Structure formats: C-alpha cells, structure tokens
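The chain below stands alone and is given as structure tokens, in the form predicted alone.
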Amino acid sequence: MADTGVLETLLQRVEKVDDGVDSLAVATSLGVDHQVIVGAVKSLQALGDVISAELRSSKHWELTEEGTEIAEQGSHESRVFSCIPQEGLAQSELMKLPFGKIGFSKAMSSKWIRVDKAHEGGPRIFRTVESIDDQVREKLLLVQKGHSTQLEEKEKNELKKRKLLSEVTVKSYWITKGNSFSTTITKQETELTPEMIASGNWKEKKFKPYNFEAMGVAPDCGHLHPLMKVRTQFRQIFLEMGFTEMPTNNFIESSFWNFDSLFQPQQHPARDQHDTFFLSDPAHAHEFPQDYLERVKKVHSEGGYGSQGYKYDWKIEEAQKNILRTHTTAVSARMLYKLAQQEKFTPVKYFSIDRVFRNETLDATHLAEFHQIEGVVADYGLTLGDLMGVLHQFFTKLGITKLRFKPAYNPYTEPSMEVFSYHEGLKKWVEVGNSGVFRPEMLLPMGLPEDVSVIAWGLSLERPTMIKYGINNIRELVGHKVNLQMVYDSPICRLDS
C-alpha cells in the first residue's frame, strides 16, 4: 500500500473540488514523482468506491537532452556570432568547436556570419551583423516554462526537426468522488481468522473483496527448448500419417553405408574433408555385408541393373572410413537393406529426426552441426506423382500450402525435386525441402524387387524453426549464444483456457 500520508492528501485533495482533480497536478503540486501519486490512487481503488479514477491521454512538448543544453548556455548558431571576433575567426579554427559545424551552416543561413575564402590564411569567418536575437532559445525557454501554446505549430516542428522538443504522451488519473468517499481510510481485513470469529468482531470488520480474476501463482516447471518443441510437432506429424520412426543413436557411421550404399562415387567433392568430419580412432570399419558389399562394388565400378556405373577403381579402404554421418539418409540405407531381407516385401513408412554433421563455416544459417529430418516411403509402382502427393499432405499438416517442385540433382535419387513454398512474409518463394525416387543402382543391390519404388525427401529443422520463432541468427537457437529466456518462456505444459 502506497503511504499513509500520501493517500490522506489525495484525499483531501479530492474532497475540497467537486469535479475531481488530474494525477499529475497533484504530483506538480506536492512535488512528487507522478507515479507515487499512481500507486496512491491504486491503494484507494484496492479499498473499495473510495474513489473513482478514469485513466486519460494527454501530449505536451518536453525539450530534449540538446534542447535543455541550449535553453542554459544559447543556441549553437548564436554560440557561433559570440566567439567570433571583431577581427574574424579563421573557419579551421571554429569547426574544432563541439558546436562548430551546425551553428556555422545555422548562422549562414540567418545571414548573421560570412566566409571570407580568399584571405591570405586560409577561409577566414567574419560578422555580418553588430547583434543578433537568439529566437531559437527564446522559444525553448517558453517551453520549459510550460507556455508552449504561445508557439505556432509550424515553430514546435522546427524545433522538433532539430532534435531541440519531443513531443511526448502523458498516462495521468482523473480522480472523483467515490459511493463510499471518506477522507479516513480503514483498513480492509484480507482474513478472516479464528479469533475473529470466536470473538464475533468479524461483524464489525470490513473485508477485501475476494479477486476471483486474479493469476494464481505460476507453478514451477521444465522448458522444452524450442528446437525440441517443432521437432516434437514434425513428430506427431508424421506417426499421424501412419510411420514409423526409425533408430537413429549411431552418430558415427561407415562411408560405406553414408556414401557407397546410395551409389554415391568415391571421388564425390561432399567426401572431402572439407566437407566432412572424419575419425581418427577408431579410422574404420569393419563389418559388413559381404555379398552386398560386392554388389555394391560392381555396381560403382562396372554397372548392372540396367545402369553403366562410375566406371572406376572402388576401394575397400576409402568405403572403410568411419565419419560423423552427414545426413540421416545413411539409416534410410541401413533399414532398406534390412527390409530386403525379409521373405516377403511388405509396404512400409518410415521417418526420423536427428544430428547430422557437416564441416561447414559457421555463419548466420550454417552449422556444424544441425538437424535432419527424413521421409522414406517404399512400395509397388510408387511414382513422382505420388511423391507429390506425400508432400503436399505432409506439409499441408504443417500450414504450408502453396507448393512448387523444381528439378534438381542428387546422386543416389532419380528423379530429383527441390520444394519450395510462398513465404507471405518474405513475399517470394523459398526452397523447404529436397526429394526425389531412390535410383535402382540403390535399391536393387540390396534385394529389393524390380516394381518396389523408395520416395524421399528430407528438410532441416532448424530452418522452419527459425521461421516460426523469428530468429534471423542459427547461433542464437543453437550454441553458446542461446537466450536461456527464449527457453523459459517455452513451456513444457500450457494449460489454455
């Protein structure tokens, strides 16, 4: 509660006018901060109809930083004619001065100063006038006075102009009478104890309206930071659509199965180390397959499956390299050779989300290390307009409706698309995502029949993150230079009314 004697002075304040009194004349008047009187009227309010208090909006001129400075010591121009001698001032001379070089062009505009270019030392400045009137002070001085209405509008916005006023918005209270007006103020109870009512003297008391609106206390709680919370929505999205989420722990992954299984070539500019992290303990792997491993082998080197190949020297030790993987892709490979091997092919959906890791320069939208996130559907006779088709369900689920595919290129599907959707905000079209049908030189090496097809496609999480919560920098989301209060204000359960 406000102070005592502070609320007794509003209130008598209140009682000797009969139309009400303003906020901020009784903090001018008292000379107080204005918003000691706002938590006075908000005490009384607390009380009951003590008063009544109806919020208004005015705007006044208030003189700025600079403006004040010139209200005391004069306008930069007339600073300018006083320093300037009977005999000039050379012009080097007075732009070293804090007020020189605005005061000049102001002064040489009212005509008060002239530049004598063609003196012996130099470009020399010198009075054109015995006196001047400082109008620009006298006007800010008006002001300070609180008799800017003196001023014509025109005159306030060339103050304005020059930074000298602002024009400023002022909050104040108009406070009345209340029904229950009374100059002494009771305290109301807030409870009501078992002494009160063993002793009946509840009867007498006044109590507190009980605040049914009020917030309760906010329950203490985790936060899902909020990669985590669009990753658990691309979740949902996808075992709504009938997938299923394929196991992703093995950060570390051969090149093999990251690059040689997708019929991807050795000699591939994506498998330098430039653009790959490679392992140095342990180097390589080695188990595998060892029938496909040899399809694989043929398949790079001399073609088959109606395909001509790379036709160069595959080798084990290259395909033998452990890395970071660099796309979830490699666990795609991993569970359509596993799916080969069943008796009988059975349709499936599969889906997963997870780190991958590339060498790349960190910048403002580049990682190290980022999220993917992957589709895979393989059946009978699948085509480009069925992949078409996933999408647009897919990112239709996402709030994404407006769709182009673009012909693109990657090495292990054919054809390839890249999707792009029309950002309303940005007004243009942007790319959301990459696709394509998995080549048969990466199916049919694994066992999987003739008339299966494997539809793809794959998109960051970052990215679609980034968009949803208005981050421009990957590093603010992702790394040391995270904001813990972006975090704290993603809940982990909110409770909506």
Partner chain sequence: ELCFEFGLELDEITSEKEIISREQGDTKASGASDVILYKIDVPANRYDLLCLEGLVRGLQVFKNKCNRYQCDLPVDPMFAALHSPQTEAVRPHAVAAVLRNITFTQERYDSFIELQEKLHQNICRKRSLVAIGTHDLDTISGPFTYTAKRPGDISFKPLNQTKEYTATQLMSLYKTDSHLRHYLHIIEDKPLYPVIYDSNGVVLSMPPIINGDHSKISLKTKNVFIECTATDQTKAKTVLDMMVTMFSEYCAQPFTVEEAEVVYPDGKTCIYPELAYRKEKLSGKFINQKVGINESTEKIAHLLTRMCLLSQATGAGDEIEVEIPPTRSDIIHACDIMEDAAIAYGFNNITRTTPRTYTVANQFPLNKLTELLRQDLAAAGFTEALNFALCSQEDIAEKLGKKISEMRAVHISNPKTAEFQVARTTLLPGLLKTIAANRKMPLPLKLFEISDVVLKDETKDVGARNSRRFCAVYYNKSPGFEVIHGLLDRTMQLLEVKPARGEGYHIQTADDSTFFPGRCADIFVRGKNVGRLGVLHPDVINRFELTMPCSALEMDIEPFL
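Worth saying up front: this structure is predicted, and the values here are computed from it rather than measured. So that the term is clear: the rigid core is the largest set of C-alpha atoms that superpose within 1.5 Å between two forms. Positions refer to the first chain, counted from 1. Compared with the form predicted in complex with the partner chain:
- With the core superposed, E158 shows a C-alpha displacement of at least 2 Å between the two forms.
- Once the cores line up, the CA of N434 ends up less than 2 angstroms apart between the two forms.
- In the core-superposed comparison between the two forms, the C-alpha atom of N483 has shifted by less than 2 angstroms.
Switching forms now, from the form predicted alone to the form predicted in complex with the partner chain, please provide the structure.
For this one, just the chain is written down, with no partner chains and no other molecules.
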C-alpha cells in the first residue's frame, strides 16, 4: 500500500478538477517519481470504485547521458571556445581534452575559432569572435525542464541525430473520479478473523474486495491416468449391458490358444516372427486338453464340421510355441472352451479390456503393446443382425450413433465386418472397430452345440482415448515418456459427451 499521504494528495488533486488529471503531470508537480503515483493509483483502485484510471501512453523527449552532460557543462564547441585563451592554444593540446575533437570541428563550422597552421611550434587555434551563444545547451535545458514543446520538430530530430536527445514512450494514467469518490481513505480489512467473529466488530469494518479474476490455489491431490479413466468407462458400459469380465491376466499364451484354437492356419502371416513376440524362455507350453487338440489338428489339416479345412500338415511343435498374446481373443477361446465343457450350455456375454502385444514397426500411433477392448456374446440362433444391433447399443453408449459396416476378412470370423462411424469433425466415415461371427471350425471342435452362434467385436482402448483427450503421439499417453502435467490436467471421462 502506498503512503496514505500520497493517496490523499492525489485524491485532492482529482477532486479539484472536473475532467481528471494525468499521473505524470501529478508526479512532476509533486516532485515525486512517477512510479509512486502509479502505486497510489493501484492502491486506490483496490479500494473499490473510488477513482477510475485509464491507461494512456504518451511520447516525450529525454536527454541522453551525453545530453545531460552538455546541459550541465555546455556543448563541446562552447567548452572548446571557452578553454582557448586570448593568445591561442596549440591544436595538439586541444585534442588532448575529452571534448576536443568533436568540439573543434563544431566550433570551426560555427566559425568561432580559426587555425593558424603556419604558427611556429605547430598549428595553433585562436578565437574569432568575442562571445558565443551556446544554443545547443539552451535547447537541451529546455527539454530537461519539460518544455520540449517550445522546440521545433526539426531541432529535436537534429539533437536526436547527435545522440543528445531520445524519444521515450511513457505510460501514464488519466485519473478521474469514481462512483464512490471520496477524499478520505478508510483502512480495509483483508480477511475475516476469529476475533472479529467473537467480538462482532466485523460489522463496522470495511473489507478489501477479493480479486475474482485470479486463479485459486490448486488442491494437493493425486490423479488417475487418462487411459485408465477411459478403461473404467468402457468397463462400466459392458457391465451396464450385462457382460461378465473375463480373466485376462495372462500375457503369455501358447500359439495353440492364440492361433490354432481360432482356426488360424500355421502359415498365417500373423504367426510370423515379424508380427508376434515369441519366447525363448519358457519357449514351449506343455499342457493341452488332448482330445480337443486332436480335433483342432483335424479341422486344420483335413476339415470336418462341414469344412474343407486348410489341407496342410498341422504340427504340434508350432502350437506349443509360447508367445506374448497378440489379442485377448485367446482368452475368449479359453472361456468358450470352458463353457463348452459345462454339462448344459448356458448363454453368456463376456468382455475384457487388457494388454496385447505385436512385434510391429512403431510409429506415432502404434506401440508394441496396446489395450484391446473385446465383447463376446454366445447364444442359440444369434444372427448377423443381432451383432449389428449389439454394436449399435454399445457405440450409442459411446455417443456414436451413425454406424455402418463393411465386409472384411479375418481368419476366425465369418462373416467379418469392419465397423465405421461418421466423424462429424472430419466429415467422413472412420473405422472404429472390428467384428464378426466366430467360425464353426473354431466353435464346434470345442464342443459347443451346433446351433449356438458366437458374435464378437473388438477395438483398441488407446485410439478413443487419444481422440477424447486430443493426444497425437501415443508415447505422450502410454509409457514412461508420459507428460505428467497432461495427467494432472486431464478432465473426467464421460464417453457420451
């Protein structure tokens, strides 16, 4: 808070005039630094509507360091003139003086002095006039006293060129009376205290207004990761739809459950070293349901269950190879096999959201591991129309209502459909997931009844999260390179809004 004296003086000044005063003019007339007045203005503003102050900027002329020196001691040329005695001065002596060189040439051009080059003992300088009129100094003095308006623009510019003057921009306030103008200041309380409440004297006090423009203090708390927030919402959606969560806590899977049980042939490119992470330790799985394995082998190599099969030499060694699972459908296969072992088939709806691994080339949207969201429904007589109906309900919960389906190929579903939704922002259809009906060659060897159909769909968790939180590089979202500030700042996740 500025000195109360200054505040009151300023208020008195404002009171005397009708159309207001300039803070700079007040500072000059009070003989104080302009910043003191600026401080007073700020303090008065904080008291409420006592005054109103409008920020203005004006240009004015100021003396440079050299200019100030001249205003005090005279211009270089006048100092040269005054140091030359009647009998003259050796040029070499003059040049030794700090102002000698410039002063000499200026004094010469003003014809105040002359040089006698033939003088014995070297060139010597003599006065040519009796007295001089040091106009430069006078002009500078005018500026110094704040009367620069008395000078012509041309003169000022000339002095500017000599680096004696500079033009500076000054910000000042134009101060006028506010709605609750008063020349006296009441000291305001900043906060309510327990004592005030006890004594009741808060009734007489005036309180300093709060600055509602400022931000509050951030609460001291932890934050959940945005990808996990989205995962929670997807879990919620599945649970709302009556889907039971599958136990997907097994990253290591055998090729048998990941591929063979899904009727994915052993030469399929997805089973290539370039696409899948194989294990060196433990390299092989050692336990399979033996009769089921035989049925899988037969359907691949010879066919059966109405299928031609792939007609190739199916090898147990290929099926034993351990891998990092490439999809959570490996778990769905285990669950469906388990379901088929029940005495009596019961309809099920399953879901899972967990990590899967691909030995792929990495880029801004692809990592070697990502989360797969998967939904599976097994019941008697499910149709392709049912699959599309379930997908419609699922995506509606995500706020996506415009869906269409494109035929696609997938080794373990037939029909297979890619799911597209209309993106209002991009004005085009974008792929949002994959879906299909599991092939009989996958289901029948498990022992599921022939008239049971299993429909399924999948999508990645990362993609909708990146869209939701506006993240372009997947590494800023997943993994240790995450930007924690992004985690701190991420809003709650409501997928349908």
